[in-house]
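Only one chain is included here, represented as structure tokens and corresponding to the form predicted alone.
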Amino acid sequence: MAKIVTLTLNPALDKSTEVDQMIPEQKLRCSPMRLDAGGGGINVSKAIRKLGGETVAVFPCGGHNGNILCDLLHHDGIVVKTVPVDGEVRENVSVRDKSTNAQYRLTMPGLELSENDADQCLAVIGSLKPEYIVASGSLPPGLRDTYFEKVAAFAKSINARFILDTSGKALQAAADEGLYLLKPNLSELSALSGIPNLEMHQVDDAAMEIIRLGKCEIVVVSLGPQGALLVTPQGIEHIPAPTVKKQTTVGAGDSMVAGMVWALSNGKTLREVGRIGVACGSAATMNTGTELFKAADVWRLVEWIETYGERYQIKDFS
């Protein structure tokens, strides 16, 4: 029995390098590349890890890059369950400008996926018997928009909380089947709440309103540099984003998803969910590449916001 399984149904071979400036039409000296098993579950099951958490990561793979993909996986200590598919597991490549510290990346078309391939993933999620299912990414070409509607409504047949951050279509059919968590940034939570334009003094309702019609038990709405904001029906509380530097952006919203599953699978309370996921986050955002965060990043992070998160809370949590 696995407590956590990911789910990732777009994996990725990650390519990351930089150079000293982006200019067009010339031959650009890189930095030695490197690569990184990538997907949106793939990035949760890494960072769970990188937490002293133990996942499982169940993925179609094919191909050569698939093949460096799980041993990618298998070296970082990570158990996988794959699915064998026919045809070759996607690259994406992000490049820094060192001269501006923007960042380029490049994200090619994922590996074609039948229904029946996918359901091949769920039947050894089903074998898993997961307490937490956490599907994160987006879906590949050959799938319908609404397949992770058949995620949620199996992951209840199972008796499973299923964790889902996709956006568009496949997070609106989602949503309509019901959800343990969801994290919508603000364009998400605009669409899933049919209010166009949404801001910020409207961000708290809207989420309890998705609470209410039964989306799901749990929203974090992600505000980027300004932090989470953590609803559920029992209150609703404004979690801080440490300053930091920032390298990259890649990872960031894996890495918060994976602190708050680690921290519920831990027994955590509901505010040390928000707080953890937040830290994660941010900590992410302190490395190059595909790294994700270090974990001593996230401690100290988490420290922060526990000693000065108070005055920037909205409303009481309980």
Ligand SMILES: Nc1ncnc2c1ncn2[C@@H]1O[C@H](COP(=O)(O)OP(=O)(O)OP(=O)(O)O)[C@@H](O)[C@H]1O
Contents of the next structure:
Amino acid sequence: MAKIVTLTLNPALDKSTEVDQMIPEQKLRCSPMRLDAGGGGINVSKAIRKLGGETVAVFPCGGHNGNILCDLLHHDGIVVKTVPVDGEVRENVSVRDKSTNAQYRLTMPGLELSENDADQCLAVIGSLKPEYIVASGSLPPGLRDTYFEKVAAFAKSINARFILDTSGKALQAAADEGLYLLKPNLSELSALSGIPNLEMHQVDDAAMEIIRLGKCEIVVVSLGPQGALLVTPQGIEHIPAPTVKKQTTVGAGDSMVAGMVWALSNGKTLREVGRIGVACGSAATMNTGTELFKAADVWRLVEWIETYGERYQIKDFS
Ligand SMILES: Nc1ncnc2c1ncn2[C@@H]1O[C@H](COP(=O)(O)OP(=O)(O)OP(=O)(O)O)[C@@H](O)[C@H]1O
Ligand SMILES: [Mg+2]
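Moving from the form predicted alone, what structure would you give for the form predicted together with the named molecule?
Every component of the complex follows; first up is the chain already shown.
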């Protein structure tokens, strides 16, 4: 029995490199290519492993890239259960311009997936009898954009808590079915609540309304450098993010989700869940690219949030 299962319907092999400066037409000398397993749910599995937790990563897999992806995950001690599919797992390429520290992220279309392939992923998850199903990231071509609705219904049918971090129609559809926890950022919350360009003072009400409508039990609105808003039927709490030396925000969202799921599965209180989530997100911004975070940074930041966080909170401007 696996407690936490991650679902990545659009996995990727991430390739990253660096150049002194991005200049068109010229041949640019790159640093050695780094390979990482990528895709939302897979990132969550990697991050939970860094915190000392266990998951099973479920994803459709095909081609040489698929084999490399599995090897990388095995090397990191992550258990994988794949559904073999025709074709190649996509490659994403990111190039950092050292002169400006700008990241150029080239994202390829995903491996086309039929609904039957995706349903097989659900069957694998069912056989693992998880307590938590975590899905993150986009849907691949071939799959209808409301597929997460089916995942939400499936999670209910096996009594698993479904945690989803995605955007657009995919998010909307799953929320209409109902699930356990959502982690929208401001623009995702805006789309979900149908209020364009949500202002900060409207965030509490918009998140509460989502819970009131029965779309989910917990909403954690991530606010980038401002931390997050933890919203439950019991109340609302702002968790400030520590000020850190930011390298890149790549992987911050997935790291945050991972921290929260790890904390939930370890029986932490919801306040602790929110704090550990924010700490993981902020710790991820301290590293370059695909490294996610260092566990030591997470525990240091959790301590900071516990000690100083409340003191810095501005609860009332009046
Ligand atoms: N500049 C920053 N400084 C400190 N912490 C940050 C910063 N940016 C992000 N974080 C942390 O990461 C968490 C998630 O970030 P954010 O709200 O940007 O999520 P997101 O938009 O879903 O990101 P992603 O692009 O990874 O999907 C935040 O709640 C915060 O804890
Ligand atoms: Mg995100």
